[in-house]
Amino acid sequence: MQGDGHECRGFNTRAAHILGSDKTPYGATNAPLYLSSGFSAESADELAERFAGRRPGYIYSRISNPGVSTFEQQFASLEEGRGAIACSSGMAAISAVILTLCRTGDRVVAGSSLFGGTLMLFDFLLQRMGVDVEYIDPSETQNFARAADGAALCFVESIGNPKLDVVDVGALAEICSTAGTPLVVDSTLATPYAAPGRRLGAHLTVHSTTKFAAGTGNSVGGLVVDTGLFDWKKCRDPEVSESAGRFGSELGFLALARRQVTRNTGNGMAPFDAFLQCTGLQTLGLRMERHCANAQALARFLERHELVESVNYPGLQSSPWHDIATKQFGEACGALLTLRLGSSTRALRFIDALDLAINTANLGDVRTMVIHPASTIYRDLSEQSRRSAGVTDDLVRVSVGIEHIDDLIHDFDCALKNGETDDTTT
């Protein structure tokens, strides 16, 4: 978090000496694992106290447990933020700021190009709960100054996930703080190692850990880290401003979600699942430097191909928000690419082609993966969402792993050619 006096160290060295061996029982050099349901107290009095708040202490691992208060710990440290919530997975973590800040009649302003789990979030439960969402172009950043005066909420992805667009952060930041609104940003495919949350300004950041915080692929999870840039003593929220005001500002926000949401929906991380990505964290660094090497040579690669109709990649010269996500995030412009291929058929011919990619849902895996967005994650909603999310019925997301990168590009280059093959025969 902040103030610990290790910010100017390298985020390398942070993310693998976060937890010394000095602050774990018998000087374990990991954090231990608490695989226990319960708490015990001493004495009838001290248990009431912990569930009045008065007294620090665990009652139940559905509300908190040792093992993933570290993992909190650590992530929050890595974002530069006040503090975290940890969530049984990344759509519960946007669950739990939505159902903390949000109620009955409420709007929310969103980006228009968002994953496909969390548009059918917001056009489905939202509207049932009796929550407006008004969907803005991420890239026309005046046009939020508008929309987030009286807002809920504004919610956008630092690096959109598939159409990798990338938003103005900083920008955005600044309309929402004068409009006293908070910016909610999804910074999953950026993580901390891109760009810390309290560094683009947001004042919220949800994560979904499973990616590349776990990096594996073996957990699911997910994180609300508060970045300590709002004040919400001046939310219009009635109820976080009051939280505010009984545990401060600093803690207002999560101390409300911890105790009414994360509480009583049950959405709280596993203990087993937060273990597995306390050890994950600790490489995130080295992870991303390789995954973002291995993108940006892929995605070059690729834009010459003759068999590829276009590429997208924050990284490349020819996206639209080159520039942006370079002043953003350096050389770190994340480990995700789209390519388009000219038709379903040569698309999903592609992918069967491949060999060392891995078709399936997920990404952020050490491991190269690839989908057709438009027949999975897409396929339920409408052309309308579909379009604003860059999805078309061509394109191939690759999320891009640490493999050698001449196996990915060979990989690569024999699959696009071997679908040709098949595609000019049939």
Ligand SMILES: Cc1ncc(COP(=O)(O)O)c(C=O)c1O
Given for the second form:
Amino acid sequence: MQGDGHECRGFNTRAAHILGSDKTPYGATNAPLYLSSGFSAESADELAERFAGRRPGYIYSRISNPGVSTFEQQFASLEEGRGAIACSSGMAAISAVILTLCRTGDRVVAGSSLFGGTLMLFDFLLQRMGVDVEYIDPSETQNFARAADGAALCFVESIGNPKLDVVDVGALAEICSTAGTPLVVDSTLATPYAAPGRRLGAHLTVHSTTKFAAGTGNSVGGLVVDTGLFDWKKCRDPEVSESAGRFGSELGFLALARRQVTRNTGNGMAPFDAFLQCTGLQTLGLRMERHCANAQALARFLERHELVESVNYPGLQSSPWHDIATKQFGEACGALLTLRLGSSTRALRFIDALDLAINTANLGDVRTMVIHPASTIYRDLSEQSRRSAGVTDDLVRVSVGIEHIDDLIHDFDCALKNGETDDTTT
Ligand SMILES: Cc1ncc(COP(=O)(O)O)c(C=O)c1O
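Okay, that is the form predicted alone; can I get the form predicted together with the ligand now?
Entire complex below, previous chain first.
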């Protein structure tokens, strides 16, 4: 974490060694797994003090749990943040931020190219709660200057899923800081490996840790990280600023979120999921290196393929977001790419013709995964939302895994050719 004295160590070293055996009971070299709903206290007074927040200590696993805390500290450290709250999913993490910072009558400013689940949360649930959402093209950074003023929060994805547009987080953070509005960045696709949230300039980051953090698709989870760059004493929401006055600006947001949202909604992470995700996180850097290198090589191959209409990947020179992507993330431009194949029929046939790549709604797994967003994740959204998110009927989203690149190229080449053969025979 920020100030843990290990900032000078490399990413992979910190990921692997955060659980120093000096910090764990019995010198265990792995994260603790306490499958206990409640935690006893030595006296009635001690438990009352824990409830009042005057003494540290675990109470009940719906609120927090030692293994879950380990995951929170481990992830916050990689984000170079102040602390984190782990949630039952990425959507739960986004909901936790909204429930902490918004109330009826508030306005949220959001990038228009968001993950479909987030758009549905904003379009249906937030509107029902009486919270207005104003969408803005995140590449038009200056438009946020007018909108951020008076808003409860601004929300963007550092790399948009599936548009793969890259937001200039530093420029946006400057605008939001001037307006006194927290900037919340969903950095699921970038991960702390591409850029720790604090270095990006975000005030809060959210992650679906179901994806690259877990890495092998064995659990669902999410996380909110406070990077320490926003002064919560100045937050427009009176309860957040009051919490910052009570617990200090560094703990103001996290304390309120834990006390009012995690505790009262029960949307925290389960201990077993935290154990799996702690294990995954230790190899995040290694996997991301391979994910990104494979994505770059596959994107280059597909860009030259005669049966592909177009390829979108921030690491390609042809991407409109190439410059900002390389400025923010260096060579780690992520594992997602999309391709357009000219028609919905060709897109579906191509997916069916793949042998190695798996047709599924997940991403960020060591195995390559594909999906046709228009008929799945975006099927319940309006035409306008789909267009803003870059979802066309012929689009295929690819989450590039860590397989041998030659096998991936062979699989994609064969599927393109086989899908084409099918198309011409009907
Ligand atoms: C960018 C982004 N944010 C949030 C989510 C939601 O995460 P989860 O499925 O863990 O709820 C996803 C899921 O794909 C995502 O891609």
